[in-house]
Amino acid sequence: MMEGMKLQKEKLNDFLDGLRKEKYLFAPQKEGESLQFSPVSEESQVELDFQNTIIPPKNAVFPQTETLFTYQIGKLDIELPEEDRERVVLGIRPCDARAMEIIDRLFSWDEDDPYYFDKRNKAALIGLACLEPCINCFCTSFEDGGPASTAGLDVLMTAAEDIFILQPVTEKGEQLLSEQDLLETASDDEMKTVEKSHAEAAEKLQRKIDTEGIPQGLPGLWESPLWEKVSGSCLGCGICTYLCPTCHCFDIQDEVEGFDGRRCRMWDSCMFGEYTLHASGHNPRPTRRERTRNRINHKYAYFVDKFDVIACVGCGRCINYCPVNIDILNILAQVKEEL
């Protein structure tokens, strides 16, 4: 990692203002009772004292609803959206940054998705090291995972007593920091303090899963009674997928009002009954048993086969916010017992 820089906490708003003048700045902000990443219009609204947002910041590069093009009925021409601006996502947790790195593989699978990569290639990620992990975080279960992991980041930012330490990880991050005149070089003692806080944060994690053998063994449990048991209480609400930073399924629809139309795509969920419903009325995943089985297999087997990485980063959101307390770590533990 390159030389560390420091920012006095009292100068944070000025730092944000400098970023916002040059870039499209996303950061965690209170919206009602919820904390989520959204474009910054007022620096004082940015909140950096939190464990994690409920909704992951993937919407900065993969919006929940996105217009692909607009058109008029009866005309052949289409109008593409305006080109996206350079953007900075500040305060992203390392698990969520690593999730973006994972879904990059999907969106560049056979052809680069132009809508996704127009935003992704113009985004700089300033991560905020997680010094107080949530009770259900299990990020250290995965290679390159951890409360201060730099995977997917351009800059790693760590809160200390009265300063933030910013460590550039990539050339993009180094260039971004070089443009800010509020930063000073961090001392060796300050860097040692930060490294110690990173190590202590990793020791605070209370949960972990050994993923050894799971990707290879899951297909053999296709007809296991396990899936009936673990899906029995599922409501099919889709929270586990909507709040997952690596879930990337989407639907594409045309919306027309009068003669004006738009083609848009929006997040979808494999936990919805209509997700695999055929026009004939047949559904290959007719019950929540099949849909739960698919969700776990997709993250821990299918994605591994195709992209050589587990599509889970251990953020714990699906555990924290499931209304009926379904716990993916408990499911994986039962999978391990059956292997």
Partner chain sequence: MVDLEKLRQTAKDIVSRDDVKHIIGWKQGTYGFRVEPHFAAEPDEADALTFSPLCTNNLATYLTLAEKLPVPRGEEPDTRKVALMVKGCDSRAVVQLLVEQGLTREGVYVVGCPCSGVVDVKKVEKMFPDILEPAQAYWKNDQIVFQLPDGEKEVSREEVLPQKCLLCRYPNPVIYDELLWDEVKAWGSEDYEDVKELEAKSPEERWDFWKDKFSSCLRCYSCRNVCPMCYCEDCVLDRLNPTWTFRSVNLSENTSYHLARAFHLAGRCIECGECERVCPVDIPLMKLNRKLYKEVVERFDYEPGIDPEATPLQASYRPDDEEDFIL
Given for the second form:
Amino acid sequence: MMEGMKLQKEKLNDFLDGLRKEKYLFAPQKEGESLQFSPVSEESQVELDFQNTIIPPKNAVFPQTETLFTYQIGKLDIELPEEDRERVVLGIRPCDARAMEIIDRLFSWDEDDPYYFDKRNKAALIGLACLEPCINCFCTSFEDGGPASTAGLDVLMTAAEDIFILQPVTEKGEQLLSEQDLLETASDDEMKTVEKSHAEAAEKLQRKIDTEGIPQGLPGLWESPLWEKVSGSCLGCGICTYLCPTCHCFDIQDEVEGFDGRRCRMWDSCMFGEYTLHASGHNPRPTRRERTRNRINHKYAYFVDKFDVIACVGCGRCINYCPVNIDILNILAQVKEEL
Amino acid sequence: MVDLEKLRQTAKDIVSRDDVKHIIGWKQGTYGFRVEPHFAAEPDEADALTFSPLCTNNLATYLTLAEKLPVPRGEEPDTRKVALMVKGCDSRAVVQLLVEQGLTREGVYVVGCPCSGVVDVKKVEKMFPDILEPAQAYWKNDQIVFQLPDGEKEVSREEVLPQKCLLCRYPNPVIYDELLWDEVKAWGSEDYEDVKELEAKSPEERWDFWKDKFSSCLRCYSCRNVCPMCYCEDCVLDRLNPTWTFRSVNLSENTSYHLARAFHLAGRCIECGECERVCPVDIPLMKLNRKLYKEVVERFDYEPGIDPEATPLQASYRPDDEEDFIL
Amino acid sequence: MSKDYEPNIVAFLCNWCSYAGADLAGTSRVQYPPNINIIRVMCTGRVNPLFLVNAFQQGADSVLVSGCHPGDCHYMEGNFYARRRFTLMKELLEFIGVDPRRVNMSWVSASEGGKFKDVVEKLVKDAKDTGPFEQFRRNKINW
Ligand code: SF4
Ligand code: SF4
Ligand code: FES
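Now show the form predicted together with its partner chain, given that the preceding structure was the form predicted alone.
Okay, now the whole complex, with that chain kicking things off.
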């Protein structure tokens, strides 16, 4: 594997321009009030000084709304969207990259989802090591999680004083870096500093959960009064799921205007009442109790059962943004108590 | 003055009654400056209740949020009262629910907490970042005092209160069965300065302002769900037949969503500011609400959530309502 | 904007007055611009203000709600409710930046064929001045 490379911070914009030449570049930018991953253009102000974006980068490969095909009413053929371009996602946090690896498993479960993998296979992820984790981060609670974990990444980037260090992780990453001409080989000293900052970052994490036993124990708590207690204040909104980097549920709808129609899919949330509403009017998850139970079970039991990994990466978003302070670590702690 | 002893004792007395299901109040959250809604059904659960400048949530929303499942055959429906702790603004939601008959007066027991303004947690977290340890706060004259791990910090109210509190005209509950402590003196007045500022701009400038905001909306529906006045069982925005607003997230549908939300709250919004507080992408929803509030007050001389005997604004009319714009 | 831009105006007319008024304009062979697409409703009170939003989304450049004069509504008070709702929706649309000339309401009675013509002419003129509505038009560009 190629050695660590360095990039002078002042050359960042030129570096981005280089990446952008042939590829779609997604990087964190201010959109209105909030920072999110969106395509970089000439005028974009890329921001790399942040804890984490509010909206996770999953939209770079799994957009919130995506056209599957378009059609004309009364005609028999459909038109598929154009194939997507190669893309680079720069500045993604290690937890979010791990999350992408996790949802890959879902989208390739029985058959590969062509829409998802069209983007995913063409995406190179340049991660940004998380040197100042937020108070509710708990990524180190998971095997291969951590503020500088390389899981899912093609390149790991770390900010040092006036340089960025870029370490290729996969062949794709190596290829990508070798195409760039602004990089220089980093010295051993520089690499050591970076390693040290990674270790220090891991120390800064304040929250942790020992997941031992949770996946096996959750099914036994199906009827526990716990669920009623933890869901009492839930508003049934979509914040926790929309902001979660591993939540991947979608709905498919036809949208027609005049004679033009399209079938599209859009993020959906298991916390919404209509999510499980049957056409008959019956709803197997009629209250917020069942929905909350499902959210926790899906992440910490069903997903483990099917795909052998917990579908939670510890990014802390659902804790940070829940308007009524429903705290997944608190729920899990209560689960553990009941085991 | 806030008297937590009294608050907890009152709550205990209330939940001990046979005709009360539970009391909804606030308790210390799991970290930092967060407070969470607390449902106490037993006297010992009432010990966790609290009241402080951090108690932002408008709990009146829980009066209508609970799903109404069919009562199993042979069982009696639960007709016990729900007791609710309210600040001034929250109490207006109760009144408005009574006006709309979304609630019966016998169905709720209102415990009033005169309030001196609650904080905007986003502002506080900016001011004191990275505090994980649960922190507390209390009012002291014109200051709010935060008890942080490294000692107490006094901050002036202007710095940490949201706009709705700075302008608040009803800090004392307008309806209650029991008041926990003395009423406070109201401080606010409303001149709709920011609304007027935007009104003064050209249509293009106004659209430029809103376009950005609406396009960043995620349609998480948090603003709708948290709103105590949004309690339709079948929301027009969830309907598929007819589909008023497509589910896809783009500027057109998001605008349609926001127009529908704001319009449906015209003459009903009681300015509790919850919608704006919960929005993860900081869309200034109160600007839309306040614009309509202003029109409602100025044109129809109507204020929602004050008089339980009032008729809902859009279910009434005056033959001489203004119509200068009608051709 | 090109010279031959023809605006698309969606009009919700109440069955008892304005629709009859439009009909009268037709039967008395009054000439008015053909840019108006009429949707007949039983009463202006039936016009959900979201109709206006939806019309804009689907390609209207301007909208009109028209009904009986106050006091003349076939259902006694439908237009009074409609007036309140419309006032609020108009204010709201203007506040987010929709040109006020695009959101219109009128009272046209069954005998006012001439007034109907005037209203349509004014709307068409205004709509030509304001140009095509694009702000939150739901169109294929998003797809
Ligand atoms: S809370 Fe904010 S992001 Fe969510 S639907 Fe409301 S405005 Fe949109
Ligand atoms: S619209 Fe917002 S401010 Fe108004 S009542 Fe609902 S949550 Fe409160
Ligand atoms: S019937 Fe014409 S407005 Fe009601």
